[in-house]
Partner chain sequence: MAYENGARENVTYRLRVNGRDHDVAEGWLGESLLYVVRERLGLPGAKNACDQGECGSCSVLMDASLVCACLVLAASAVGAEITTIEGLSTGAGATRGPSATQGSGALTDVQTAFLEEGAVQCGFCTPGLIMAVHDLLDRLPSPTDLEVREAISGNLCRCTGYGRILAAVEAVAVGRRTVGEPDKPAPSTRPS
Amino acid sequence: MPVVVPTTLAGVFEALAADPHAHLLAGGTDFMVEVNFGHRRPPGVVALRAVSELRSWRIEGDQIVLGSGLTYADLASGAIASRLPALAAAARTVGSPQIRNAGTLGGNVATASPAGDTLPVLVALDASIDLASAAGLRTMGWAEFFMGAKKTARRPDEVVTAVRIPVIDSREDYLKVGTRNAMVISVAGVCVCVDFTNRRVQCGLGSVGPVALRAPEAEGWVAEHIDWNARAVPDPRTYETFGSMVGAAARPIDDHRSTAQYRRHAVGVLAQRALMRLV
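Generate the single chain structure for that sequence, in the form predicted together with its partner chain.
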């Protein structure tokens, strides 16, 4: 039973019970690179590609529930994009059309790369993650789920089945720095969400820490400097201060893609620019 391609979630649980060490395969855009280069030799694979119930979305109470099998292309256009513009923007920056047709939201979440493009958005929008197994379903907030670089609270018998995002009245955007527009892994990425429902600003930072981070001090400060009735920023100096406070919240490192210094600078500029676009 080396490669199983179930068509239902029940079939996935059955396959995982039979082969607990099997690798769960979503879009394959990370996994196959490791296999092609001989860095990984999976003992078995359970592919989620044909589980159509994971590739849908719905409104459930005050939440948008996005199936983990939705591709970046699914997120980047249509009804999901108009409801979640920052997530759509992030999805559109991923790879190329070929990658966006294959890679999935659930794959991005479960892989938990520090540079995962949807993760700063999910963190800024206070998303929670649905984890399903034969033992049942549990829902976990992002802060509990993302434990470190490529480390999550998912048990091996669990499947990331959905991401839940609260429905709010907001303006939101995602900005990213890389060496070109296409086929680039983020050097720094920022999602800013101005939440008019709760009169707060939430900011998610990517590629500047082991996991996507929030910038609580910057968020709290800038919320006091927005005219919430006018939906505007009265003092234009607010943007720059917000940017430098966001930069201070980053925990970047030097690596082959960039330096910590540049990342901190870039993440601040992106946050400033995003806020200027939004209010």
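Switching forms now, from the form predicted together with its partner chain to the form predicted alone, please provide the structure.
Only a single chain is listed, so you will not see partners or other molecules.
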């Protein structure tokens, strides 16, 4: 099959125009698994690894803009990690060092696996997604973009170029459960963000639904039980109730990695623990 390796976004758009059926390849950590098992047979490939403009990040107004080509290793330490600690925590749980140096943020977003480790963080932080094509740029909120298990609103001629995350005064954490300590696909994952700017709690859930979910009832309830001036929880029973409400918001299934019952329980425990760490 033909493999094109552009060095600019303009080159990517030209390659897609020349072969509209070509598949985009970022880090390949999901893509190549599907190829090796015979689940994907791309007629052509447009590789994004050499597009340097996707590997940068910046502060733009009140947003942190992360290029889609940033790897998990890029996210896991340094200036990005200090600004987005939950995203860094999620990145550090992904695979092996080799996988973390190959897999990308944009690949995780575009694949839209229910078990994608960065997705609960992006959902909790109200991220939006930049999509570029030869026709121009459009930005979509996460709720519009993620449409189902491995299904997004990205058009065939579009490339995920960046993820935008609002800059807020917050504390945030990411926790996950897997079948072993390392190199494991998430059985359940949670990101909790305590937003002191807007006095609200935001909670993203992973591996417990067809897409990463929020728990709006739990978020609204717990926000009323935090002493925002003291940045404390006056009643310790709040943590357990919050965890139970988060578990109730999950939409898990039984599969080869876990039962739905265990996933619902685990996601509630993780949410409770995360909130206790943060407040």
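Numbering follows the first chain given and starts at 1. Here the structure is a predicted model, which means the values were calculated and not measured. Rigid core: the largest C-alpha set superposing within 1.5 Å between the two forms.
Core-superposed comparison between the two forms: the Cα of Gly38 travels 2 Å or more.
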